[in-house]
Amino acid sequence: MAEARQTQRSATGWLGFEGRGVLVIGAGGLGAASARALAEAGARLTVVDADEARLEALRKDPACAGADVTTLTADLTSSEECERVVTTTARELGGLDVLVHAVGMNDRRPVVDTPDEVWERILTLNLSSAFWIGRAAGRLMREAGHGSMVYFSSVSSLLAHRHHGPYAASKGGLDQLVKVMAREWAADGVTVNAVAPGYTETELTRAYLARPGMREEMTALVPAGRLGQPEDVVGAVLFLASARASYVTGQVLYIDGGRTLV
């Protein structure tokens, strides 16, 4: 294991990852696929989820057991809560390099369906928590003189999926609240950009994905003819928060398959 791991590092570490303290918002899905990715490519890790259960697995992974990742239990549908994991990750982690912000949930149903308590989960978790946790990350970045943010967008970010509204909504905020961010910090040496997958088999889309005709209906989108996976979105995640991405910022990179194209 020891040596797979020394591969794995060799093969990512012109990304210059090695020591450098990241933030990973979100335990499951392609929240847990980056932070293995990270552990791997030798990052110090702090991951945040309001699930324990979830970083009992991430904790018990092997691609994290002999890293330095550990892990926090936190409620991030507040600004005092995104704060307090802010600075309670730099303050483990001798400061902050990196953040990524892979939380998110959704509610399928009509727009007319969708009451006011499900909106409003949806925003506060989806893009309140990027607002609070960008905000209180950029003041340390800025003031440190640099600092990489990735955000997990979304092709509903683009496309009008039914069913989709809150979601959506959540979703095509965080593209223009990740570019006024941006614009406002890339003096200070700040790059914040998106990465916005297709529909990727995770956990998380398995039930989704298993009822009768859904997995033939979402593969039919798609003109590589397959759904994603992990490994497709992880690679990207690692760029855009490397020092090799340090003049890429603002931008939100569709990781679809070609899905947005049709």
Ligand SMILES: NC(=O)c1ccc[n+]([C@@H]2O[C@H](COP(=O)([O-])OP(=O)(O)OC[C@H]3O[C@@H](n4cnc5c(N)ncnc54)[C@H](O)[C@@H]3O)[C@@H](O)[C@H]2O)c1
Given for the second form:
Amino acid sequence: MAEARQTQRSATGWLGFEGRGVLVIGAGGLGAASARALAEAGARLTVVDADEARLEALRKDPACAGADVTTLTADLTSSEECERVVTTTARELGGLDVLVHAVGMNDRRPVVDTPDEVWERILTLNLSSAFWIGRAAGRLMREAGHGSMVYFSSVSSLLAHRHHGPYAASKGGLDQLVKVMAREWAADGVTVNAVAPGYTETELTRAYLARPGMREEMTALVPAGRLGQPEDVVGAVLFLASARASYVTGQVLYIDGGRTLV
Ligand SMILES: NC(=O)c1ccc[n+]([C@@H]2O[C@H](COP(=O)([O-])OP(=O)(O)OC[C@H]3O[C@@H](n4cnc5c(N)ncnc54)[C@H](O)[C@@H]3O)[C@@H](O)[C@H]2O)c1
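Just the form predicted on its own so far, so send over the form predicted in complex with the ligand.
Full complex below, order starting with the chain above.
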């Protein structure tokens, strides 16, 4: 196992993650895949989620078991808690080089049937937590004179999927927030980018894809002829988070097997 990890590290060595302090927000399908890859690349990680079971699964994952990975349980639906998470993590890591924001939720229903509570819950987690975490991390990174942030947007930021009112609004808003933060912090050596996956098989999409005929219907919309897997996002996350992408900022990279081309 140690040998395998060593081989992976040398393969990703050119990205320069050895010893870097990384905060990963979210231990779901895409956050955990990103965290595993960053751990294998030699980064020192703190991973945050509200669900302790997911954090425990990640700690036990072979990719993280021998690496420098700590976890923090937190509910990211308030400004205060987001500030606390960033401050605590930066103190424990001795600075913050990279932020990956990978929490989000959806609740599919027509706009006319969407109560205020659902709108607010989705906007708070998907967009407000991105703002609160980004603002706190941005202050530290600007002061340090370097840093990179990668957010999880979605094809829903571009396409008008039915029954995605709050989710699409949160992701469209996120894309603009990413661009404004990127512009404001470019001169301080801080980059801010987003990856925008298409339908990817995680807990977020599991129940929806289990509906009769839905998997086939969704797959038919993808020119590549398959749905995404969590590992499909990893290369882009690592690149955008790395020093190799230091002149790339304010971009939204679609990882969707061509879904947004049709
Ligand atoms: N899976 C997809 O098809 C897909 C496609 C495009 C974009 N995305 C985006 O990628 C990101 C990650 O999605 P995923 O597929 O990994 O989802 P997921 O459901 O597997 O993981 C989401 C994680 O967020 C955590 N979480 C929920 N509420 C929280 C809270 N209040 N505080 C802290 N943590 C909380 C959950 O415990 C879970 O671990 C999201 O922003 C999502 O919108 C996913």
